[in-house]
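In the form predicted on its own, a lone chain appears below as structure tokens.
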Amino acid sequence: MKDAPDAILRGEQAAYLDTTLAARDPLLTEMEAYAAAHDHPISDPEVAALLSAVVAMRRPSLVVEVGTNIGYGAIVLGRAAPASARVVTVEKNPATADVARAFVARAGLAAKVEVVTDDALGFLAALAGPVDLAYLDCIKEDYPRYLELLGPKLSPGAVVLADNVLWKGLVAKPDAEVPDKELPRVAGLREFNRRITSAPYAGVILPIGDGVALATRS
């Protein structure tokens, strides 16, 4: 989720694109308000729309989300995936995971979406594939490692999406203009962006939300 309005697009462009979004779902709208009130970073509505469209096109059997938070992305993924699909999502904080499970249950997806309480790297190391679609929205400096762990477990033609890959536009700035505390995140995201747009991935960086990577793996 952007921490400032429209950090990437120009204001008028973002305002126009907002008008193209479907009517807001009541549960997702409630979750957006909850996230704002409790300082939980979640995907932007336009990113949720992209996730829904890509999942509907790919029709994955196994979806993996790295970074559950309160379950916003997991619900979007679960709703868009085929009825027979599984969505497995990981959240390190037990209390936050419980909030996510409650929202998932309210969405009627408790049988389809599994919220795992674990460290993301450990979860991915132990994960059994094949994974048809993965969505990354977790610790930004760890994105390259997430991709390393996921790579061998992806099915042919699998799709990988990742949020916040432009990180408030900082990835495009010279290091001298990047705050010191952001340098590890920026370095990790630059490396991830390089990998996700290079073989064996065919990827693109989309300037929506806070930047979204979309790629397929051959």
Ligand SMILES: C[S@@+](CC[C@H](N)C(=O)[O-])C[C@H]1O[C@@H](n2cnc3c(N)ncnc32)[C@H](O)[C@@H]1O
Contents of the next structure:
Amino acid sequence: MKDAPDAILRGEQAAYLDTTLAARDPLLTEMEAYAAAHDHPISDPEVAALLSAVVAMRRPSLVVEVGTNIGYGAIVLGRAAPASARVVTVEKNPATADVARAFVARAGLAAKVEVVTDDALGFLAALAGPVDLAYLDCIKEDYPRYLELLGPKLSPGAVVLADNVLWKGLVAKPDAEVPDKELPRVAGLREFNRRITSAPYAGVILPIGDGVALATRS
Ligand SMILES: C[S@@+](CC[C@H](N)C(=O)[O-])C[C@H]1O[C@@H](n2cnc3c(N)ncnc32)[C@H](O)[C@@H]1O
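Same protein, different form: I have the form predicted on its own, so give me the form predicted together with the ligand.
Okay, now the whole complex, with that chain kicking things off.
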């Protein structure tokens, strides 16, 4: 979740774009309120809208999400994916994973969306592909490693999305202006952004939410 409503865009532009988002259903609205009340970092609604559109275009058979939290993104991915598709999402915190499973069940997606309780790196190392669409939304320092582990498992033309790749604007600042504790995250994201916008990936960084990378791999 971005920290400011106009983290990238000017305020009036962000407000206008919010009016263009399709009406979201009551469960997603409830989840947004739950996340705000319990300080859970779920995806922004505009990022959810992007996920939904890209999944509808790619029509993946297997979707992988890294970082489930309460299942907001997983439900969006599961709803947009074809009926025969499978969404597998990984969350390290068992209590948070249980909350996600409950929301996924309420969404009627329990048969389609699997919430795995595991560490993201071990999960990706053991994952069987081919993965048609991946959404990375977890430990920012580890994004380059996620890409290394996922790369060999991606199907031709697979899509990779990653959230928070501008990290509150810090990724674009000189190191001297980045707080010390943020430097490892910023370094990881800069490296990820370099890789996802270079061959064999064809990617772009979209200035929505906290910055979203959207790429395909040939
Ligand atoms: C930004 S949230 C995910 C939001 C979710 N993708 C969405 O769309 O709403 C990141 C989640 O990753 C989880 N996480 C942190 N470290 C992890 C790890 N090493 N392995 C798996 N999950 C982890 C956190 O507990 C948190 O719930």
